[in-house]
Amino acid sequence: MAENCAVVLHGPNDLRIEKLPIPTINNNEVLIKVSCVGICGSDLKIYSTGRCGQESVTEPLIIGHEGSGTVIEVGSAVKNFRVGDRVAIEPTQPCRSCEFCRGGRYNLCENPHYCATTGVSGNLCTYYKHVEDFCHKIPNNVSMEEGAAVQPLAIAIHACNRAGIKLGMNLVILGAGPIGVLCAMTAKAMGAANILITDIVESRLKTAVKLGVDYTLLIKKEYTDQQVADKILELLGTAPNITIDACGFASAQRVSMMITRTGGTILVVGIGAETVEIPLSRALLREVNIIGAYRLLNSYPAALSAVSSGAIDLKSFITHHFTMKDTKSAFELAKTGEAMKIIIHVSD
């Protein structure tokens, strides 16, 4: 067996390719040679900032959350995977037992030993060991890349079906990064009539556009909220069924408790600040449902048979490829924002 490289992340800016020991594994996992590993926003903001919503890197860390790759070795209790299975990271680890995980809700798990976060590696290295029941076969007809790519498009789906979009609708959504554009594209796939994003990069909304989205709005930084909202309003012809905030700015917040139809839903899936001012009582006023979406829940599955069936195109939402080697250059380039989805290359 090779050596196990991996992609420590020290502190802010500081990304160290490593040798490390292969995982040993437990009865109830499987070793996995990892193929590609996708680069997230979230993994951007702990790069860049040593902090992303409550974790922060205290001791160094491997980084990476969104990974694919092939069997190695079963343990002794593993009863669905063999050796060569290609297989989807969910990356997670939920304990189980607490009130949460009990009651079907494993991603408010309170010990969720999610990847790359405090005390638990990511999978962004060569050998990473993960529980049975929290790895998913590929199709034969999806790639390894897809296969990584497959996390995010999870999150998606579980925020689309958090938002409870149905056919006909109208939906805003608020950023065109990985996520929200993730979010349209699976909005479509579950019927939605007219999807408007906004974005303040602009070869982000022309990848959004390529990808079905209906209309564009390029934000500039002289727009009030006032401004933003109008624009909206104009370019869709309607307030939107349902908004989602893809991108954790505290601006995007304001504008969607202004524009969303009354008796409509605010889906808050991006990271932004712990605390933000925003014009609630309006909102409250007017019964528009402000909800969360956590990460993902039992979406991995779908997630799958989106992509293999065709009904989400992965292929063309991937834009970059590095290698391990490179990792670095791929981050730089991830800050740049002009980059849709990057994947790493891990076994090149």
Second form
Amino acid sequence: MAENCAVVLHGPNDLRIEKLPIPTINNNEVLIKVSCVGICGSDLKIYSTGRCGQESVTEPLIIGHEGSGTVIEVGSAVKNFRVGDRVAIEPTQPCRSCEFCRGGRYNLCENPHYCATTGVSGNLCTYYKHVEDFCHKIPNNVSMEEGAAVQPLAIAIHACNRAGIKLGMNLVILGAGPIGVLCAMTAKAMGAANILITDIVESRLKTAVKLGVDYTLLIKKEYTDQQVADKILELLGTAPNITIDACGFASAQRVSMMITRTGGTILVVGIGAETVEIPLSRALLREVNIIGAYRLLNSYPAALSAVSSGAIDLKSFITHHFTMKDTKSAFELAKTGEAMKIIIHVSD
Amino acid sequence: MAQDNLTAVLHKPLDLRLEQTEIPQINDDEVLLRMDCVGICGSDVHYWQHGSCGHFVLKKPMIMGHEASGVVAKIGSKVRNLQVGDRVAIEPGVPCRYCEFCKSGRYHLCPDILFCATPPVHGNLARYYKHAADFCYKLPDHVTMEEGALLEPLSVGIHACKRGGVGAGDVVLVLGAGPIGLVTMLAAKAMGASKILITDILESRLETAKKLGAHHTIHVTKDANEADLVKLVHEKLGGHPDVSIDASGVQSTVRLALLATKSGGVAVLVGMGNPELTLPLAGAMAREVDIRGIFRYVNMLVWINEMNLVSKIIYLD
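Let me have the form predicted together with the partner chain next, following on from the form predicted on its own.
Now the full complex is given, and it begins with the chain already shown.
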């Protein structure tokens, strides 16, 4: 076996490629030769600032949580995989014993061992080990890059599940970044009728149209919340059943409380600032529920299946490719906001 | 029947007059009620003091009263569920029955609902009042007329607990021990909550809450530190509440609901306060604490006829 190289974040903007020992697997684990690792908005926040939402990184950390690869060794108790299997790596290893794990909400586990969080190494490295049941077989017609990109799709699927999207519903998605766009694609696959997406960057809206949204609205700096709300309602022609905040901005959260249909749902998947000022009563008094979605939950199988069947097209979603040694350039590109999804090729 | 229909009419803020109004003529699906007891709630006081409550503004004289019970004096030709002499509780909001909300079981959100004493709809604080027969519910013999009137605010408490999904064994935090906090607590208990902690800034309200069955109380002082309060709630409850219900509407208790509730739990925000609030939303969203408001209640009072939850709560008094 070759050496294990890993991309390690030492501090803001300080990424180094280092040699590390190849991990030794336990009997319920598999050793994976990593193929592709996607990078995302939260990776970028952590790279630039050392913080993202509730997470902060205080010691050197192997980054990467959107990984796929090939199984090269299986533990003695492993039942579902053989050497050579291609797998998508669900980046968590929750405790399985707390009330959240037992209650079917392992994404809320207090010790989730989530890849690339303090004390838990990510998978942007050549060799990586993981528990068997959080690896998912990649269907034959799905590529390794798509296998990596299913991670954010699984997040979008969880968000859409939490939102309660049903056939015929109308949706507004605030933010046309990767998560917003994936939510739109997922919502369509779930039968949403009309989807309006907003963003402050025009090129993102163009991409969103290519990927299936019905209406787009470019938000200009000078618009007031009321103007944004009015424009959305005029364009969509109706109040949405569900509004998804996929950007975390307070202004989006404010608008969502103004536009969502009475009795509908606001789904917050964007990661916002700790404190916001919001007109909550506008939602409360109309029984518009405000629901958060955190990471993903039992959504990898659906993601892989949707990509395999063609219900969701990830090929168009992936826009840029880098090798591992150019990871820093990848992050610099990510900073510009021009990339929809960047894949780092570790080995091919 | 007497011709005296003495009625409490609010003409403008602080101008409440007792006047004679016409005894109403009923339609074939309505009943005429000889009114017995009418409760007064915070919204009534708000209309009286300010001439408005939330979005609703008093523009012309309006009969007050919406928490009421009465005796059936006359029934319309199509009325089957009631007879003259029946003692009834009155559900004050009659929806249109035709819109998408009415047809999906959420008639309380009907945009055309006629709700007693919400302008411009007249209330029932009069000697005689008419109402849709199917929104009047016969009281069991052991329930008094006063209790019958109180079923209306009680319904708010039950709806809040239902929106929160309160169930057997749940740990519940109630913020605010005013009338709504108390009926919420009573409902939570009847619905099987195992532990209820209620907070208030007034010690006397907490004494009442204890008499009505609160397991724990916290007297919140002016200078209380938010993080310490969260800790104290968790200590007293021996864990995080599954459901928090804010019955005060002030920013500090809404914040507490978002911070204290267990991950995956529900914060029901009943109290109405400042339209703009500064809140730690991101944390609640990242812990998947659902935030649900309520608007009045729905499909609550019809239970009376089956002598179940409501009767149980009344006995808890």
